[in-house]
Amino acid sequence: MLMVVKNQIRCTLLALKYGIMKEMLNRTSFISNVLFMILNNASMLIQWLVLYSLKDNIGGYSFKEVMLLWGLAASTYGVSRAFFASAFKLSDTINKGKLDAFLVQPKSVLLNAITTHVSSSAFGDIIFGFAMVFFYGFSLRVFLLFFLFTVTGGLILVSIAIILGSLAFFLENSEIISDNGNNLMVHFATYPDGIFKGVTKILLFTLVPVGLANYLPIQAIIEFNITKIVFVLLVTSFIVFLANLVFKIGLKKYASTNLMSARV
């Protein structure tokens, strides 16, 4: 079993290696991407400076905590993207028979499919949210849990959109809901929870997981809170589990589409 599991780590981060060379080999638009995502995420702040000139405190949270909360949204997103684009185009994947390449191999079907594509400017969402960190005050402490943050946030990203992309083995046309839950994933990260209130506030940490990936370990890092580390822990490893689930139970009712194709 251990053996199986690490040939299979093996192969993604194989899988995640070429998929970055591939990225390179035009390294003046790899680097351009990554500029300019930067670029894009600090432009995005001038609206938070003039707000905060107006006033000091917005939903809770201070200037550089908003930024902390823009670095991690970043973070996460860069993660997610970077190493597992294809895991939001999982539907399309579905309806179109291409997940018939991934069938015949060895390894997991699942992480085969997520890992066959790298975004080159989710990199510069990832230097910009550990950027944000040196913003906000650098501490071991502080980068240590932004680091595990950023994973356990990338993964609840990515798992939901397993999660919303797999329905297409259930549903037909379902890429509108995939496409509109993981866009709310993103939309909402970037906004101080504490402006949130009632209804809305619960689907941010139930339905639409935004809290969990993005809300409760900024808490946790200014508060240093242990108990909230732990549950974003837990509460990560269940959506990981879920999502798994949900796609194996999915891919019993998959109909090959006879589609003839090969990873390259």
Partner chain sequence: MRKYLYIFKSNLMTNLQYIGNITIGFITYFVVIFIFANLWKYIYSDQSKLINGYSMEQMIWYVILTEILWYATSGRKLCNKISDDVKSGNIAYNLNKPYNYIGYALFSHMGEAILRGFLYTIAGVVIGLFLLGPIENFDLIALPFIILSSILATVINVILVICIGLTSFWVEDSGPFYWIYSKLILVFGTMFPIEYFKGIIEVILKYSPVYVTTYGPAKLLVDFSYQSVINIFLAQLIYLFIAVLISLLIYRKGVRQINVNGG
Contents of the next structure:
Amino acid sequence: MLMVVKNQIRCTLLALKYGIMKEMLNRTSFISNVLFMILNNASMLIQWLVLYSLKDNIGGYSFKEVMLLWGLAASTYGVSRAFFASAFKLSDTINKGKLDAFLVQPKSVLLNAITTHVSSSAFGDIIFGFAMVFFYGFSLRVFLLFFLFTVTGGLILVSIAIILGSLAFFLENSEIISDNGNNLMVHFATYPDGIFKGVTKILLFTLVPVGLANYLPIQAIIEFNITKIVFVLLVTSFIVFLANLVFKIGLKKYASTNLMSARV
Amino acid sequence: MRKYLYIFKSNLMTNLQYIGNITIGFITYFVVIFIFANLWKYIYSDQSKLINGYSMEQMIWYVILTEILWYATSGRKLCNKISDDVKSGNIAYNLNKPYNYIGYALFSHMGEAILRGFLYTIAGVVIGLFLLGPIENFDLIALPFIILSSILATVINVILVICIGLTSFWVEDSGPFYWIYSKLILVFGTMFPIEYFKGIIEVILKYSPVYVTTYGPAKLLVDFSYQSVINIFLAQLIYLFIAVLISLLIYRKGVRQINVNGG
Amino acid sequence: MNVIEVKNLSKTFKVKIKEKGLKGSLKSIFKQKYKTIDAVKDISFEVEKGEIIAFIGPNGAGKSTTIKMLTGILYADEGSIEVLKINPTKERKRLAYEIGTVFGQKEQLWMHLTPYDNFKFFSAIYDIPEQVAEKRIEKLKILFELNDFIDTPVRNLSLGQRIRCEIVASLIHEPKVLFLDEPTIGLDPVVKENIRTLIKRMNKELKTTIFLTSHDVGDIEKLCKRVIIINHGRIVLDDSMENLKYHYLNKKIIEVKMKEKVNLDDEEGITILKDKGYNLKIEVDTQYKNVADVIKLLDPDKIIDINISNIPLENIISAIYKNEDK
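Give me the form predicted in complex with the partner chain now, not the form predicted on its own.
The next block holds the full complex; its first chain is the one shown before.
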């Protein structure tokens, strides 16, 4: 069992290494992609500067705290796209029958399918995210927690992408749903949760779990709240488990399907 | 002129087939407006208050229109297309055609932009009325001015993006230039009226493309006055003239470049 | 020993039916209509160790469906499959270590990497230790003549070179069975021939059982000792290549150019295919008349040019397909 896991990790790491090598083929464009993404994120500073000139506290967040939130949004986005870019193209992979190639290999179909592509600009997001830790005020504790939540948040984003992508097993034209779903996660992630009320707020902690990927972790960092940290870890494991399950059920349907249109 | 109208019309007709795809984009648009509405509702905790001369309703309607202009223009696509035309040598084929390339690019893209703008306007009005109700003191007399100035804004925007795309005659990748331009419009032009920026920035913005491509039409929508009409149309006409001039100049220089290099 | 055993295998597909017009489109949103078709219907066959078997049929006959079921990608509706005594449905991963697959139309290789790096990747997929992998790559490199381009990124290779790399990549874990789905599709004749020679050599040296689907008759003629023909999901013919030729190749085609006109009407065993006066094309049924007699009939002195050939396998197969269709 341990051997199986070890071999799988070896495979996945090699796939990622090859993905990075591909992006590095053109070094200038790699570096400019990264730099522009950092600048891109930084340009949002202006918006927040203006908003905080009107009010010291927006949705319960101070300026520095919002920048930390923005940083975590960027780093979770970055981690999910940098290493698992193909998770966001899963419905396409399924629809075009590209899963077959992974099905004849003795490794995890899901892991292989989501690690075929690396996005270079996403590294800029990660760098920007961690830079915001210093803007907020560096301490080892904040840094380590930020790192932890970058991983959990990234995993949540990838899991959501897998669940949305797996819809392709069951529905036609699910690509539109999954694209929009993934976009929703991004749009909400950069704004403080305090500005949302009622149903929206409930949705943000359930159906569109931006709250679990971004808001709650930021609260946990600011308050250093152990309960919240543990809760985030548990919820993340659950969502990852759920994504695995949905994909598995979908794959079973794929293999026993008798729908021709899904395979052509 | 008739041939340009024809180019415009055929592009419009082509894009009519993609109405489905365009409407799917509404979801993102709705989400953006929804988030902004929440943001401004929070910031205007006292909703009768004015900030920098604007009420909360005005701020949200402002964003509704600037975002429509943004989505209608879809500048990245245009910039990529012009760049591709230059790099693939497609532009050379246009040299011996009886029309001007700039005119062709402008009118064909406008065919798409007008359609998108029209559809997004419907979406914008729907979400605006849903979230806020009608604009206070809105006078129907303002409508033709808003529409005309929105069209002018888009035309200027498109020509400026064409200029950026044409830099591909000299640089490997016009992407970074477009990026800077789009950030200028997005950060300074869509979220806040110019009055939100203070000091030197406000002055600069008043002379920048932001004033004519996003601020102008949105200002007429939320705060109509004949004084603004005069200011904005004057600025737009001057900008239009300059933009056309610059684009023709760049194009002529660029084409000479082709002749020198032999294509 | 049987490597593949298939018994009474069936698989049905549902295909959507769309009614015409806007009304139909709207209707289909609420209620989909389906038509069931038999992709594979009650087929049984066995493949022995070391065999090269051709699995052929027209497009949509059920070839790919069968190969997908044999490799565990698709589950069967009915019937049983054993590949190397493993049930592909239940133990897909375990089977994966024992089989190799090449889908001619779908690339498995990383385009921006060199073949060598690709082979290393596949070694990792199949848990092959570094040193062992190196040795195998070296061996396969020689067998498939990859020396000139093993360090060139795959995207810069020709289609033929790519297919060779695809095959090597699928052999890195020394599979006992190799599934080749349309391996020569889109290749020019010279390259096709080259690939066939290499496959044959590989079969000889590595003793790999090869299960090949193709609709290129050349592949089958050159490579296979046994042929299974499938049409409309059913096996139409399962026979040795020799038998196939014997039963269906008892006819010869003779094309002659004559000095004078000849009359061959009403001769038993001769069918005239084309008659342009001095140029004749006839089919001879060798069960009734042998070729020498025909030449005598024509009068050898008056022959300017003659060409005797077998009926192309292609025609035989399409004749079998057509018979089935009736």
